[in-house]
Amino acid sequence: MSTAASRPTRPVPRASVLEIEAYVPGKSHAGPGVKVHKLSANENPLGPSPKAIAAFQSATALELYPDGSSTKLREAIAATYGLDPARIVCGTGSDELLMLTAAAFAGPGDEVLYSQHGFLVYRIAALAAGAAPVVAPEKDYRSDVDALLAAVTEKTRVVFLANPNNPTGTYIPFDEVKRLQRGLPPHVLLALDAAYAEYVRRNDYEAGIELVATCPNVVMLRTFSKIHGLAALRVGWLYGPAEVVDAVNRIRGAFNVSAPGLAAAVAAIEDTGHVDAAIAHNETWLPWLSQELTALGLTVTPSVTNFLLVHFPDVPGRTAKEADAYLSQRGLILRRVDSYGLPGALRVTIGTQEANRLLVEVLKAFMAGRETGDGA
C-alpha cells in the first residue's frame, strides 16, 4: 500500500499522454509589410461555396443546441454518395473522428499502426487512447502494404491509412487497399482517411465506400475542410459498419457539430458546381506548379492532392529551412515537415493563380541566390 509520502502531490496524466507532442498547425504569419499567401494548410484557394456562406449566415438561433444527430447533414451525405445515413457519423472535423475511432477500439496494451509519413494525428490518437503507436516504413513516399502487414501483431487493433497521404500527396491503388484489408485479422479495424479523395483523378483509386459496404472491419473518414473550403467550421464524417458507428456514437460529444457548421456543410455538399470549380482549378495548377518547381532543380514528389511535397538540396544556402525563411519574409507561407521525418522538404498548397506564380518567381530567385523586388 502506498503511503501519503509516496503519493503524487497533484493530478498526474497517464504516461502515454505525456508522450504526445501536441499537433502544431501550419504557420500563417509572414514578414512585415507584405501580402500573405498562406500555402501551409491545404486550404481551398477558391474558398467555400457562396451557398455555404449564406447558410452559415442564416444559422442565427445561437441560443439553441444543434441537432445532436446531424440528421440533415447525414442525409445530404447519403444522398450524394448513395449511402445509408444510419451508418454515417458526423464530427468536429475528421480529426475528432480519428480520435474517437482509436478511443473506441484501442487502449492500454494495444497497438495502433500507420505508415512512416502518415498524418501526425494518428500517433496522437493512439497515445491519447493509451495504446502504442507503431510505424511501418514506406517505399518512395508511398504506403507499403507488405510493410504494414508485416508490422501487425497480436496487439494490433487499428490500422490508419491515409489515402491519399498527407504530407506526401501520394496514394496506393484500390487493389492494394483491398489486399491490405484481406491480410488483416478480422478483429483489426482498417480506418481509411480519405480527406483528399475528391482531388484524385486516377482510375485505380477508390476512397473506401466499396470496402466499407462489404467488410465489417473497415471505416472511411472524410472532411469538409479541404475541397469544400469549410476548415474554420470543423466538420467531418465517418462511414462504417453499424457496430463501429454504434461504438463511436457512444463516446462522441452529444452536440459535437455546431448548427452553423451543419447548415454550411449541407449547402456545400449540395453545391456540386463549386466542387467542380475547385477540382478544375487544381487540375490546372497542380501540374503547372510541379513542372515549374522541377524546372528550378527541385525534386517534387508526384501528387494526386491539392498540395506538393517539394524536396530541397542539402546544400548551404539552398536548404528547406533556408527556403522557408526566405519565402516567409516575402509573404509566402509553406509548411515545414520536419515533424513528419522530412526535414529536407516543404509542403506547398496549390494556391490562387497569383500565389502560384509568385511562389515560382521567388523560388527562382532563391535558387539563384538573388534577392527579389520589394514585397516579393
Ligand SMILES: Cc1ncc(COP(=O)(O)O)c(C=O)c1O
The other form holds:
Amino acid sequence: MSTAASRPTRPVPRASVLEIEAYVPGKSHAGPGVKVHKLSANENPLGPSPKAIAAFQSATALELYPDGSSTKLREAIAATYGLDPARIVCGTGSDELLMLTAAAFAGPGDEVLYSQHGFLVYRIAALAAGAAPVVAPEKDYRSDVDALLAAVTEKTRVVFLANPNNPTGTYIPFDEVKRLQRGLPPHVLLALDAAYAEYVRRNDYEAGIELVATCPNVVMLRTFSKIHGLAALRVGWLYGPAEVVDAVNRIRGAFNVSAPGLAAAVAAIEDTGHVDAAIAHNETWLPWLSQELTALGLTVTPSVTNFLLVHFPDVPGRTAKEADAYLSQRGLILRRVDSYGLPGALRVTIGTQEANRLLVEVLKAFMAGRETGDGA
Ligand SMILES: Cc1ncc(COP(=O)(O)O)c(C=O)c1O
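Structure of the form predicted together with this ligand, please, following the form predicted on its own?
Next comes the full complex, this chain leading.
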C-alpha cells in the first residue's frame, strides 16, 4: 500500500496514456493571401450531398437530445447494404468506434496488433485501453497477412486492419483477409477498417460484410467522413456480431451521434447519385494525378483510395520536407507522414480539378528547382 509520502501530489494519468503522441491532424492553412487547397485529410473535394446539407440545416431542435440509438441511420445503412440494423452501432466518427472496440476487448496485459504503416489511431486506441500496441512489418507498403499472423501471441486480443490502408493507399484482396481471419484464434477480434471502401474499383476487394455475416470474431467499420463528405459532423458505423455490438453499446456515450449528424448521414447514404459522382471524380483524377507525378520522376505507391502516397528523392532541395514547405507557401497543403515512419513521403488527397492541376504545375517547378515566385 502506498504511504502518503510516496503518493503523487497531483492526479497522474496511467503510464500507457502518457506513451500516446496525440494525433496531429492534416494542416489546413497556408501563407497570408494565398488560396488554400487542403489536400491533407482525405476529404471529399465535391463536398457533401446538397440533400445532406438540407437535412443538416433542418435539424434545428437543438434543445433536444438526439436519438441515442441512431435508429433511423442504422435503418438507412441496413437498407443500403442489406444488413440487420440490430447489428449496427453508430459512432462519433469511426475513430470513436475504433477506440471503443479496443477498450471493450483489450486491456492491461493484452496486445493489439496492426500493420507497420497502419492508421495511427490503432496505436492510440491500444494504449488508451492500457494494452500494448504490436506492429507487424509490411511488404511494399502493403499489409502482410503472414507477418500479421506471425505476430499473434497468447496476449493478442484485437487485430486492426485498414483495408485499404491510410496512408499507403494499398489494399489486400478479400482472399487474403479471409486467410487472416482463418489464421486467428477464435477469441481474437479482427476489426476491418474500411473507411475508403467506396473508392476501391477492384474485383478481388471486399469491405468485409460477408466475413462479419459468417464469423463471430469479425467487425467492419465505416465512415461518413470520406465518400459522403461529412467529416465535420463526425459520423461512423460498425457492423458486427451481436455480442460485439452489445459490448460497444455498453461503453459508448449514451447520445454519441448528434441530431444534425444523424439527419445529414441518412440523407447522404440515400443520395446514391452523389456517391456515384464522388466515385467518378476519383476514378478520373486518381490515375491522372498518379501518372503526372510519376512523369515528374516521383515514386507513387499504387493507390485504390482517394489519396496518393508520394515518395520524394533523398536529395537536398528535393526532399519531402522541402516539397511540403514549397507547396504550403503556394496554398497546397499536403500531409507529412513522418509519424507513420515515412519521412521521405507526402500524402496527397485527390482534390478538385483546379487543385490537382495546380499541384502538378507547382511540383514540376519544385522538381526543376525553379522559383514560381508568384505564390501561384
Ligand atoms: C483508415 C481510417 N480509418 C478511420 C478513419 C477515421 O475516420 P472518421 O473518424 O472521420 O470516421 C480514417 C480517417 O482518416 C482513416 O483514414
